[in-house]
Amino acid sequence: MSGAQGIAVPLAPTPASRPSSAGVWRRFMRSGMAVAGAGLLLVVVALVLAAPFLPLSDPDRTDILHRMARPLTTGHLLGTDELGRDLLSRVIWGTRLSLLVGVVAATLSSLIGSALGVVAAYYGRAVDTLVMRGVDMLMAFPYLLLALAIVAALGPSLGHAMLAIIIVNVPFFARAVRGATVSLRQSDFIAAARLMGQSNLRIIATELLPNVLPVVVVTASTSVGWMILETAGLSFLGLGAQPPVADLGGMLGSARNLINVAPHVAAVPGLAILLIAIGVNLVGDGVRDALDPRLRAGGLARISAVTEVAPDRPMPAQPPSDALLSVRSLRTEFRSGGQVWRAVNDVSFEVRAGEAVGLVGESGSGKTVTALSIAGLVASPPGRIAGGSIRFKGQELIGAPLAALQDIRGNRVAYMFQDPLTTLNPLLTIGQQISETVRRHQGLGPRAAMAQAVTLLEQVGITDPAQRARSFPHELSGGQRQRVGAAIALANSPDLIVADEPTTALDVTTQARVLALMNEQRHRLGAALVFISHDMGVIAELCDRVHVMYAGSIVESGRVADVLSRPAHPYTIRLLACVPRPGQARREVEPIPGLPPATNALPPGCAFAPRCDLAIAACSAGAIPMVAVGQEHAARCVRTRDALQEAAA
């Protein structure tokens, strides 16, 4: 799970967090649109609350001599209606009533519907059947006709109209919340809550509800304006607010025949409804984002098909090179919450044809972000490439057109991801997903592509490949899914394979088999390999050269044999000390003390210095360059530089 330290954009539900009210308020205030919506609502609410104290005309007083007066008429700022009643007074008093009805109706229907949806989804079986069949019965009737029937049975009044609106909207909330809860109830954090002995009621209240609350808030906020309109429709039919009581719906309905002769009579209440709906929706979006921090990390952002590139990106000099892949001074960063997280900071390395190169380091060291940057797969927003150059077969990939990158991705450069269960489409069969990439890049027909998919499954060691090609990802074991990932990566005979910790989630035996398969197939195709891992043992088994990464930078590079036998950076030494050795059962494995630094607040000089027992003052004095310590072996360490200078003297 390497990447930018502190940057997390989870797509799966997470255990309910309990943020402080100050944290929620800060997240809300970061949204300019939410603040604008709140300001608009505050103005509206202030006006309606101050209505009894404002110098307004009586909203029900008629003046036939001044009927349908135009806006800005003396004494009537917004004009008058067909009975000469002041529109400004009526719209303020009408907004007061309509806003109250809309908010109360949305709140009660969301509370009732959400409770029904959560309970039905959590308990399932008989409870789910009973609750949801009742909801289905309500939804079987056209909701406006059902509302009309309820009001007709109870009698015309604004209270009865509001009750009808609440009843007919409960099913929509119940359905939406049940759908969100069903996907959560089998989550691991719910199982963990049960293991802690929590009651069902407590699990629903503290674990499920906070996770579905954003759905409820958004649905309720978007329903306020609609419920105002529904109440308006009932008022128009004489089943809601009774004349001469002013409400926006009644005003809008009574003015519909005046559109041609006095459009302002309908425009004024219509504009009031529009402003209320916009304000409530904007505030609802802001509250949703504040309650769910995942969404503030980009969960709802439209992710670009290619990583954003800084317009002022510095381009390093490119010396002549015969390397298949050349990465120079790469800098990739994430911008979130007003901060910049430097996930990859001045990374340079090369990969030659047929060579296996390892990127190793703790989680958060920047390995995955480096790999994703190669083909512009870092999510934007919030990520962007801030500097450097990436050349593949001499072609510059940073800033390349999307069409050019799409021809390279999955074709000349293939990827194997860490968890194939999340990268394979759960609704497509294995054969469809393999043949998809074959058809895209080789132009084969459906039959030929499926036949090649079966052949690829056989090559990667899947038993009964024809049958497995018709299986879905969840029907395969972890090792089989990882072999499917290998088949997809190898489908178009790539020149470069990027493998991002593809064996981390596997048991030791399956891990060894997948590694052997990958090495065998790579040599068969003559492909180069960039292998990402935090396991030095795996790197030693598979790679020719290795780059040790820490806090977004490479701290040591060289041939695997040289780095493992003569490590020159204290971080590499400590990583090797954590690797168990066969035949040394009593050898103590000492973990590295402390934690890697957050990449938005890197310490000066060597980022490893705060955790290093060999650190001296010079380690924090400034930037430390890579120093050659042997043939094709270099390290970024002050002590290494001092030792070389002493040897030269």
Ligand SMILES: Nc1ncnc2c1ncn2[C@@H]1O[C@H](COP(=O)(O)OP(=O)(O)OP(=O)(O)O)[C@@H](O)[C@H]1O
Given for the second form:
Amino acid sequence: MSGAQGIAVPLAPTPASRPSSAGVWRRFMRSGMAVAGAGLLLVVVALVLAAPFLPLSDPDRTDILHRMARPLTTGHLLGTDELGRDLLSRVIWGTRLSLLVGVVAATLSSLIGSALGVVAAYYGRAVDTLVMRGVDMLMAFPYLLLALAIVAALGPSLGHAMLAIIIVNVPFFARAVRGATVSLRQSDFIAAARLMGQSNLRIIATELLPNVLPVVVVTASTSVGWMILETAGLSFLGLGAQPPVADLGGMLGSARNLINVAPHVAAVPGLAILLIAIGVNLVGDGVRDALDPRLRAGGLARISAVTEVAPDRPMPAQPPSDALLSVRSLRTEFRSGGQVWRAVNDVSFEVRAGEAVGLVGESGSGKTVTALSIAGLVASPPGRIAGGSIRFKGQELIGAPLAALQDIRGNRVAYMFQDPLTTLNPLLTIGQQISETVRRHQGLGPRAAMAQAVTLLEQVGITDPAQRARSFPHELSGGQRQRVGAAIALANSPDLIVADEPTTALDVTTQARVLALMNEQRHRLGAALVFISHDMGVIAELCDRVHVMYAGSIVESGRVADVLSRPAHPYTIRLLACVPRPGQARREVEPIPGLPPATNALPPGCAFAPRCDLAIAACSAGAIPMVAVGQEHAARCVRTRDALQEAAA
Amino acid sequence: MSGVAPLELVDVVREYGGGRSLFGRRLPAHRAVDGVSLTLQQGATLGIVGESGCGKSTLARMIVGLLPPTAGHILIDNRPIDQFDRLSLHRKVQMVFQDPLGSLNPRKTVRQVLEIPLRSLRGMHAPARRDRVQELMHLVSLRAEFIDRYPHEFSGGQCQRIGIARALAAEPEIIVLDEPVSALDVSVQAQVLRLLQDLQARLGVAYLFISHDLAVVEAIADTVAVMQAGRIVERGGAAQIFLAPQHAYTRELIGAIPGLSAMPA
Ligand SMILES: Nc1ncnc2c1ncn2[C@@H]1O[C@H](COP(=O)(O)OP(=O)(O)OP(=O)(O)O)[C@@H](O)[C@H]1O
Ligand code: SF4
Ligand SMILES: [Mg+2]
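With the form predicted on its own done, generate the form predicted in complex with the ligand in the same format.
Full complex below, order starting with the chain above.
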């Protein structure tokens, strides 16, 4: 590349993974219920805003002659109340008052509560203790009782009722916002903001608040409905709005004695309250779902237990081999937003019994998706297996029934992941979790299973295993957790262990110990291993053969020693040059310029061509086959001969 | 100024916990950093290597003034850091964090992130800031059109470049890099290491480079200090530490470098 001394020039950024504001709006509009609620509220709000301009009679003008007139009486569309006041006019003005009180109460209590929560969380220590103890004290009282006590002390009036509602709601906001802020405060960007010379006030205002605002807005918008109901409740008891002015609760309260004589007088404000509550809650739910799609009810339930398989998938031309695991022409893709991301694109490899095979490549090259495809663990939707064959001990796994796959998962094929914390249950001790795995597949009793769990912990080098079996996952260090991950993987003496970057989150010292352990235990059980890493050095530690992946395809395969000493694909050569080798003080590391291509728009021919300094026209003409360069050693490149020479130079 | 070490640590100690319990009983304190003395030369790179939990990050946070030491002295340009006011300290020494995305405010664009230090630390006005932001983007090889994007729109390596640009905006003499490449895969790690070397050659900034990986430290540092359980157990020239390790722990760190025996030189 001609750029400044080979400093990589970044290409297009990765696709956005966080919800964009356009996405939030789209998701909100897709939810029919939320839109209906918003429509309902809009009509109500428009009506009460227009109240002064509508041809309504004075809501407080009494007319004893026409008291308790039925609805649809001329001049009184909804009838009149016990003093002959027009109900339509009263309900519109009453709704106006109730909405105003609800919105003001929600705004003020969320503002005060959030301010307290943010200050408590940011300053911590004494400030936090002081604020949160105060909040606890308020919350110790029953909610409604506290509101009643406040109004009783101040005297009944709508303003006092509102004040009471604000006071009792402040603690909820303070709690929610403090929780959201505490986790943010620990984050590095707050530390960075201090180093950039920002004052505390500025950090709170410009770094913390914008990030907790969504929490505040969602909580506030969902609580407006509650606050309207609560004020209505106080007015109903005669503690809020005082006659002749009435909010919805006050109207309902004075009509309650007439329920047998003139039910419509109570029904009209009652219905108004119902409609507002429904509208506010539908909108609130919609807002929450739109902001966080994962929380949507049933959202997770839709993901199927096994990866979807394309019914019309092409079958591989080659017959399956008799290896332990044989993957042929595997294609796994993700479909979203009308795009197809070809994460795994015609991948073939096999694993013989007892052998260790490495998959190596940059982030996003499809290593994880390949590994997850084996046991049908790729999330569907959006993932799906679009073609190929995966045979384990001769049995076809693609399209196999769920029961067959479940028997294989965790029993014949065991998985290890980067952070076992995400796969361990935080509420169970590690002893319980290991013995559970053992019981399910070996049919042992609880005692025997627990004894087995302790033995397994000892085998993976956990000191004081009987004691440690009683620990919860979060009480262990990263290295210990990965040893537990190994213990679970080894529990049922699997034939194959699939380990996806199990040591990437560990420091090199701990990594070396875990790698040594995996090697030793694997040999003891005679299990085969598929080991995934972005670091060729780690692969070299424990694998017999390696497949180098790039943009969803295998670009070089061979015995580890051969690939390391005679790399035949330009990508492999460049990848090896990225690994710092000690002992040659300040030897320049050689970064690969640019970034890998996005898998929804793969270039024709060699996907590495835009970054390859050997690229010629033939590279982009069409699909490139694997070219043999030695025994069991092949590379997907039209210039393997030149690549080998370059590597040797 | 040449000859004066911009950063010097003398017997620095940091304890966590301790103090007294509710009943006045002394609580046991944990010494995260236990008497560390170090010198960083102008425009040079000092590597600190050790496994996780050995006190590396605590040391880093003390040097940039985020955490006060329990005992000992941290001198910048021969002046103890507690004699600096906050802003002039941050103009001297800056930091790059381990988690590329976590060290950027998700709701600020690159431009907003880079403008803060220019305004509060360098007192620049809007037109000057605009030009300087462009320069900084160029310096870390980020395309100018990315300037109004949000952090989540970038890859890990790109986020780390933004973090480096932010540190450079303060025009510091020293940058403390706390595991700056540990969260990146080898190819992106190589890009960031190269960028750091390049910037040092151009700007003459000194690095305190912290990592658990001796191979990475060795690739970028002039001198290396090996840290174990809060203490420096060995120090020396980068190549010398690797070729003739004196301490058993250093030998363990070398043995832990993956694939060292299998990989051809
Ligand atoms: N659930 C998903 N939805 C959409 N795309 C996905 C999903 N999971 C993975 N992908 C895409 O599939 C491709 C391959 O991803 P994969 O996780 O297999 O990479 P990898 O090689 O394991 O990378 P890493 O080293 O970062 O773990 C990437 O482009 C990724 O964005
Ligand atoms: S096929 Fe061409 S572009 Fe691809 S790696 Fe080989 S030489 Fe480079
Ligand atoms: Mg992966």
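Numbering follows the first chain given and starts at 1. Note that the rigid core is defined as the largest set of C-alphas that superpose within 1.5 Å between two forms. Please read all numbers here as calculations on a predicted model, not as lab measurements.
The Cα shift for F349 between these two forms, taken after rigid core superposition, is smaller than 2 angstroms.
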